[in-house]
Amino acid sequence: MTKIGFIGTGKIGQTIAFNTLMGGYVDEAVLYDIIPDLPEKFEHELRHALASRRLKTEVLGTNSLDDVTSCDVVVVTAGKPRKPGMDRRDLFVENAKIIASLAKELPKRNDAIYVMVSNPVDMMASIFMKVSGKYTISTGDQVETMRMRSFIAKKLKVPVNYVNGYVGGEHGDDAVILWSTVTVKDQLVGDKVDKEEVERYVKSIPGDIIKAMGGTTWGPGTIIEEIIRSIVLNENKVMSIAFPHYFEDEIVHISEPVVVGRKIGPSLESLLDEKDRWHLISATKDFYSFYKESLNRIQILA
């Protein structure tokens, strides 16, 4: 029996929940949101869709956090979304308070693996784990990884399944393509693509989509479902998610290729070339510096 809690039923929360439940591998799902009536009506929508697919998943929509109990996986999308022109880090103070509050309550009723989606996603994962003491991952750079693969496939006019490779570091503008992992038909991509063009695309396309569509939903919603599925079904896929790293006096969440199943690991960081490993170290230091500065602006443990 697999039970998943979805904390937040906004656009991205709805998309992730829909994709997950349509996979047919979840026995129970709880949909929580603070907005009155929203999770209950979303429950009905999902029940209609499940009936069409002949799936017997049981669903509960609720405005009470007390109903989120005994979950194996808890997916957190709660918080304010990124708006046009806004950096993910701009959301830190407002969303950190929300995430810290959830981190104090959810573990009381759930011995789960926590999957953070709320932005700035890596820092929110660190906040949640700092407050709760529970193992937390961030969806990290798996979204950037798929954006990178799709763009290279389009430029080279090859099927996207011919392209492999990963993006690492911190999710967002500071993400870095780990070029030593990028292959096309199992051959290093080399000079087949303009690397600067690929990097620009990976970093600029989210903002372009937000301006035109109001948010990035369909891509991340599908990609994040794959992370959930790999955990629940113990698929042990290699993905670029952010998992806990111990750095100086804090736990920080940085993405690198890692095996994702019921347990997270081992990491493939040792297989990267020296330049890519340097980028990950640099990303960790930068993350830590901003994270510590931001922690001083709030009282998350109060």
Second form
Number of protein chains: 4
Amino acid sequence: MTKIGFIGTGKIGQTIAFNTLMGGYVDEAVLYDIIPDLPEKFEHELRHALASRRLKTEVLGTNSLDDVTSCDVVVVTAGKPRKPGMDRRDLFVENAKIIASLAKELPKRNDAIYVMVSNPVDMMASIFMKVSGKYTISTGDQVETMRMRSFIAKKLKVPVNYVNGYVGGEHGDDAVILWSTVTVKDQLVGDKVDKEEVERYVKSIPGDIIKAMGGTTWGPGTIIEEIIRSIVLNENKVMSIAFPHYFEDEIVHISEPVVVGRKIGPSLESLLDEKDRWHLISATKDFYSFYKESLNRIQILA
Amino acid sequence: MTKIGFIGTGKIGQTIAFNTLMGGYVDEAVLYDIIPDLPEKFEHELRHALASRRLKTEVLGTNSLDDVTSCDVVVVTAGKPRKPGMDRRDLFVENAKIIASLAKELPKRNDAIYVMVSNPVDMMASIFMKVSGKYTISTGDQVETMRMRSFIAKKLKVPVNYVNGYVGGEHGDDAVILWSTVTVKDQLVGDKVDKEEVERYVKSIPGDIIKAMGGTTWGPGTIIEEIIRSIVLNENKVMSIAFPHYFEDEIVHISEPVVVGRKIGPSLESLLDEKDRWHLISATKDFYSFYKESLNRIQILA
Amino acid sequence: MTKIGFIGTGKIGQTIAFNTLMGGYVDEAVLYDIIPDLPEKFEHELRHALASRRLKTEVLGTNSLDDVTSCDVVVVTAGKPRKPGMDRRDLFVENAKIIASLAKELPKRNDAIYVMVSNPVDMMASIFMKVSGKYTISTGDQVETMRMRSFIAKKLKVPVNYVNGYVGGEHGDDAVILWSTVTVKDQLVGDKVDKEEVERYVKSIPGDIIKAMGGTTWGPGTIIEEIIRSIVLNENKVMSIAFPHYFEDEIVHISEPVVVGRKIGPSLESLLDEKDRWHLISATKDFYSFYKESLNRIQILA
Amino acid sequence: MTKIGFIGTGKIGQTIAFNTLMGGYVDEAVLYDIIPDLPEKFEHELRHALASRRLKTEVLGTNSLDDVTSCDVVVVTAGKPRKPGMDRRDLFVENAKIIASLAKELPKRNDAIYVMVSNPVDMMASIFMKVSGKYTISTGDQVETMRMRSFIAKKLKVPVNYVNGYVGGEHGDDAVILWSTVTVKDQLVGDKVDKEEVERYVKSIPGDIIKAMGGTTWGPGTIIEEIIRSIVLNENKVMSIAFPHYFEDEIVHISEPVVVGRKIGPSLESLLDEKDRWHLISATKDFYSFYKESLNRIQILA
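Next block: the form predicted together with another copy of the chain, after the form predicted alone:
Below is the entire complex, every chain and molecule, led by the chain shown above.
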């Protein structure tokens, strides 16, 4: 029996839940949001879709956190989304309060793996884990990873399954392409692509999409489902998600290629060259300093 | 080589295109909209999703109808969507102009099956076919069909694949449940459900969803993909979609169970009892009278 | 809860069961054979395969018919298979005894749809239904239907999903291509293919495969799974399977295009032209006369 | 364009090729065997199955190695299979000659990843790589890995996706369960199972299946497809397959958990405790001594 909880049924929460349920590997799902009637009507939409796919997943939409019980995996998309022109980190204070409050409530009724999606996603994962004491991951840079691969495939006119490699660090503007992992067929990509152009694309494309479409949904909503599936089915795929690292006196979430199953790990740092490792360390330090400073700004976590 | 054109990349157009591409049976897709930058950025979202699924479908987002060429199937979602409180038929005049104009342009570069989704969907299909002279279907009552099955399954606490049967007539408030086709396992549903309650649900649920969510997307977007798949792959599934009927001096689109492959038909009218047939005839007459009257209101088709 | 029984775990029984379980829509399966240890070890093989696909279907291999209970669908492959040079009808007497005996036992513990695969398959379906009084279908000419489509696709160098159409009549040497249904894209195939060559292929290819490979498994095993899926999931696909026709004083099983869901029907005779209809009537008469004569030869059914 | 070559179309070769093609991710496949007419007729069986699944993969069955060209992946199942009572290593001399000869021919026309399945599979991989100089893997202990997981799931009455962990060393009687990797949900399995019983099962079940069924096909044929898929689609799943290790003066193939994509690696040795590492070293030494001795017995490689 696989049961998944979706906390937040905004645009991205809906897309993730839809893709996950259509995967056919979930027995039961609960959809929670604070907006009245929204999760209930989303439940109906999903029932209609499940009817078309002949799937018998049980679904419940609810405004009560008490209904979110006994989940194997809980996916958190609650909080404010980025607006055009906004940086993910600008959402820290507002979303941290929401996440901290969920971190107190959800573990009471769920012995689950927690998957954070709310932005700034890596820091929200750190806060959730700090407050709840429960193992938490952030979907991190797997989204950037797939954006990078799709761009290189398009540039080189090869099928996307020829392209491998990862983006690491903090999700967002500071993410770095781990060039020592990037291959086409089984060869390092080397000079076949203009690396700066790829880096610019990975950084700028989410903002461009938000501007034109109001938000990014289809990309992240599909990529994050792949993460959930790998966890639930113990597929043990290597993905670049952010998992807990102990740094100084805090747990910080930084993405690097790691095995994703019911257990997360081990990390594949051994894949990386010196330069890429240095990038990750630098990202960790930068994360830590912003994170510590921000924590001080919010009473709730003091 | 299967190529599909999506005309309109609003919410519902996006959901249908996403589901269709994730199905893995399309070689090439073109996404068209008049809104600048929207189809282009949607193309990127789809590329990211395709990367995650390791699919190599070619995708092009464009603001130029000239790029929509050589499609096997063209799916039209262009036009205004319903707003809360609005009836589908209220959209007739505004959308008819858009559809008529597409009907003049699209067949120049596409020898395709045309699938209408824009509301009022059955009438828009009739207009498209009238103007273009090309075979056109409307997704019609297949959406209601799945809503009805999902509701009965929920009520009777059985898996949705136990429930069969169809909704026919005009998509929207005048759709009728064809009770002589509704079975649970292989038995007529009879008094196992409160028929009026089922009818109320099918009529009211889309409006309720629009109110809470701003539009219906996940249900129709999945169900319509099932129609597209059945056409493209020649699956020959029986579905309740609206196909051309010759009535008096016009072609009118009315839904009834029909075989859906690269060829649409034959209809399964033989499944229906007298009462259900009478409902369909009545729906046809009602469609015709509103349609004729409305045609007179729009210059473009005069 | 979907439970399927497989009676017979020889080559073809194994292939059908494997494909069905890998489809992911079955909750429970029971595998029966009279050969000691065979179904039990096949159960283990399936468990290993299910582990790889992360499916949690319950499987039981057994030598006791008492374990075959509460199935929704029972698939019968028991009996002797054809050997090189043998005609399907040569198996009548020997297999009829086995089938009649199963027809007495299976309905005691299963309120199921019975799917006959043992040869001569249509006659075995008729016997099973005659003895059991339960609704029975034969997989009939759906196998020939797909062979025909694959051959035409290869000849015309088009993807197989462009080709539609059906083979009808009795499964085996007397099957007839229903040319009035055969289309490429949405056009009748007409003279695009050499019809006699297609007919020769459909007739001769199973014997050729048996000679080279010892039996036909992959083709029928996949095609028959498609039938089972359409039944279990109420997909309502049109397929050419043999369902009960009342002819003179017997039920006879003849294939023609028919809607396949939890309920079988209606038939799509309306698709056929005069010539094709005449072929089906002729097949029915021929079936009846061989069948009646053969029935007299077996005591058990007297 | 993904093209896969299958060298050998016996029982296991057929099952792997069937599963791979039904996966829908292959554009072209070539099936080679020395037995006249066998690969050609298998091609027809596959065409019929592909028609049912509406897949347009190109397939060619052939008796000429010259037709095996431009493959991305070549899967080798050629050679004698085990008979009841036989040990895999008994096949060494006979199969080594076949494999060495293929290793001279295949790289001329294919710049591929070579996947060895012929037994004794790890040694045949080493020979293929030694003779061809091309990167070769053996499907190794991934088969045992899934057998172990399925057995533990059955014993503990949990879904198989709750069970994780790997079997390593040489495929066959000397394979060892790497207990430090075996988890249920995310907890080490500890005393929840009788470890000796699990070990006995993994060792004895293939022989038991061969005795009852004449060979193992469905389990390995599905599990090996999962390996191929992970390579072709760059899924980067961790699996326990045998990849090249440099030991003394030879390349030897030993299974341990490793990332499987277009590039194989890195290995996840870091997952293992001391005891499990010691087992792998011991397996490597044992492999080497038998392998060196056996090499001396075959002229062809001298």
